[in-house]
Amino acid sequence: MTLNRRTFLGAAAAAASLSAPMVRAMGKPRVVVVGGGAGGATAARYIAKDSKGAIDVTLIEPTRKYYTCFFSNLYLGGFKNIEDIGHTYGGLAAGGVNVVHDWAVGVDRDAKTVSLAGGATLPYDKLILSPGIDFVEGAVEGWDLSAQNAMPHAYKAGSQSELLKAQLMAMPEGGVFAMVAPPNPFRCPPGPYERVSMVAHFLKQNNPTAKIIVADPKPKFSKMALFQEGWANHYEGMVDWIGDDFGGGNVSVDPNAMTVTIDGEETKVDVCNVIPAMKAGRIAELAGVTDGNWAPVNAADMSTKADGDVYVLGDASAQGDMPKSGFSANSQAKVCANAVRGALTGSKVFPAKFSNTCWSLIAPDDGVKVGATYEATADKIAKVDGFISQTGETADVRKTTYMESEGWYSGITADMLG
């Protein structure tokens, strides 16, 4: 095995009698992070710029190519192209940052060792972990990972978003595009909603007798008299939303069949997007720092009710009213980074302060937003104050707005990715 260019020889004699190498960078401390969306790529990404050298730090992203998941619905409504979305790790890699291509499979908090698919184990003073989501096993009766090409989440962005394109563009005139729409909380509380309304925008277009049918185990949802508002304006009688008074949350699925039964009615549908309730991703499960779904965390500084070592960022997280969001792990990625140059290197930490801003769009240039700032406390991020669009904005307001998720997103992925 090739060894880490940051690797020195005493750390190999070191490791010699290990069943596999130990990568060690030798007289500065050690950061690992797992997971380059963005919290670890944030938090990477800040780390090695501030500390200006002072620490290693090591990002393990299996991917080469980072897919958002925000503006991931704005590909399937045929505003952005699957390139707009795609974004590489060269500019973290120039920035100082290891970048390592690989899976971690497992945490030793004891040893304080990441171990890799490839055979290599990485030392950490402090790791951090921000692996997003997986999917809660029998959320819906009938399907399970095997069933995510028949029936695609297309809640990790990237190769799913593509197929379930792929299988919008296929659909049938006068077919049905059905959602099964996942219980709270999940990644992006507005995002299957702005889902909805970037699809009957594609079908508004390309095939206009369509239906959407959206199974909900929920009473209401975020931004839902603004959605409700812009599907009655922009795609009237072609959403059909079932919410848990009407049976939504009562749901099973056949993959083979193409069929959706809610509360006991059965029909027949083209395409089927299945979002599952969600949890943590694996690493954290594995590390031993969730409570079974989420992993509870410090609110001053992202570090973990577990081990004060191990640090998780945004979805995986447990941190209290903040959701769980892109711009929402940015945010805590800032913070955990501060604190953790602070903890290594002695520099001064400042009071955690957080802030969340959720754009969507609805229809061309009709842009709405949900955000608020937020404050740590002893038991958690608290919601300090909050925004959110009105209804019956006019068509200027609307446009601006999207026009700061535009610049938004320009922002974010250089500030992830240098």
Second form
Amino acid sequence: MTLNRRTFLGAAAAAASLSAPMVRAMGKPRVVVVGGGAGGATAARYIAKDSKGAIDVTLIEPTRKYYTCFFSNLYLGGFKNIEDIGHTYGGLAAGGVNVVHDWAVGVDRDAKTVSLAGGATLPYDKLILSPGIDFVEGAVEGWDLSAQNAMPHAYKAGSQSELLKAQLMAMPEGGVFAMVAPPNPFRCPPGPYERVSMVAHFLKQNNPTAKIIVADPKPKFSKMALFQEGWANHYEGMVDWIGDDFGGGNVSVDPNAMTVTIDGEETKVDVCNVIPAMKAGRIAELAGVTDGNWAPVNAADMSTKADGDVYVLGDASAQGDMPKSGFSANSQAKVCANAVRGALTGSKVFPAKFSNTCWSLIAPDDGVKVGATYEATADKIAKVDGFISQTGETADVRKTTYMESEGWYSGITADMLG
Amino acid sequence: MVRVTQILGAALVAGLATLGGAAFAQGGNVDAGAKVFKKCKGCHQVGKGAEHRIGPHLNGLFGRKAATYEEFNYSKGFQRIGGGGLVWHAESLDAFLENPRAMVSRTRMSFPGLKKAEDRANLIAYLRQFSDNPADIPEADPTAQGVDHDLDPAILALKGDPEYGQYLSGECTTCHQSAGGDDGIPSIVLWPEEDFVLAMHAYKSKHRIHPVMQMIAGRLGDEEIAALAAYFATLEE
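Target state, the form predicted in complex with the partner chain; input state, the form predicted on its own:
Below is the whole assembly, all chains and molecules, this chain first.
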């Protein structure tokens, strides 16, 4: 008998069904989550917790200790120790998540498997990618990853944060701290400006004649009025923000000479924090679910436009109106977890609902916040309602806002990691 | 009424002083204490007919071992310290009220404490009135917060779906810890459902001021608020 396409397929199917019981132990549906940050950890925890063992959940995360990007600026400012923002994955493991410390290096969407750098291949029924960000190559002239020790980005927290802090502490008296700010869209819209505030606070205490220059390709930024008011009040004359109108977008760096050239004018600097343009974490691109720099998703459940069994959460997704923040990723993860659980076990799926609040610290006890609620529409995640702190608020209000941010940090890290 | 209270209060404070409450040798002012108690009323009732709300009622507090009302759902922290033998007296209350979490770690009492010794003394003098024998003297209506209570009884009567509440709670637990901790954002677990519903509707109608909570509550329907109340009321620590 000739092996025609039909019999070949049949044979393949038989082979698959023979091997299936070995791979899919107990016949449980399998969810693989890539990335243990605010999106991935939350999704893994909620699916494991709410399915009560009915779903196998595996989390792939290369680092054994996770340093939150949120509050890493407070570490730079001296308000937190590095260990205050470091978390392990023991709580997730105890909560029933199979935590695998490895890199996901490939996704075969036809075979529905994820391959790991360590050599293993994991099958999935639903795959959730929450890989955060990577940097766009060539985004800042003169800078690439090999220069990240001379000019740190510190936009993935941990060793980079410690490096930038060490450089800040070693700055000569009256030295210059430069920041190259990123173009939209990027992780944590108020992040660079909270960082400027925290660096200014540190310098005011330790090196009051030092200066800060910010080269920014944008004409305006998140909470701009609040930050500029705060810089004028707390750090008068220290911060020079050069927006797009004044050539802030026309920038190049030389990590060897430690110079920054803004709109043709070269400046020798002592510390240079380069935050390049961003894109989805590489695995999203390898999985073939990106379009340009980000992965477009359906607002109702965070499934990708490319593949209904692959979901993308947080910074890596192109979802609509939500800012790229840990809070957003956590919010999206819960919607996704509910939908994935419903698809795999038939549990009730409730309508998507999203929210975000971002707190920033400008100076001791001077906290501000911005937030909004969102809903799923056919096109995107759309903003419903929002609020923002006001300029000229009383010291009491600002202190309460800062205390609230502390409460939120405890809340979200417990919500993510158990 | 006020006059009687003052007289009683004065007598009790004098009594306390003679019992040797060193911290209260100066005595507290009952009327001033009633004003301080406004900070407590959101969660605690005291006086005739007072009931457990978010916190236990405070009648008969003095001389009672901590965490001993069987019908009240205490935090594990409070159960531990009650089991350890803490009894409420002027001195122990003074220490607790100065910094609740220093004394009872992980209490669900979301209150930073009264830093002024005078405020604490006045509050303790006020509360002391409600521990006389027989209990609940003077006879007065229980304190409670009036502003949250003008809600349609039909809304209060709604029975929430805890499963829906569990899903919706994801929006709360990004900030409010499901284990009941409080580090700058209040605990919301194990509240009586009615108090939860009243509070959320007070945010929705903007009678309570907090921009995040107004925004979150603003788009929750009556059924959703009831569902959240039902879910959080039954959480275990």
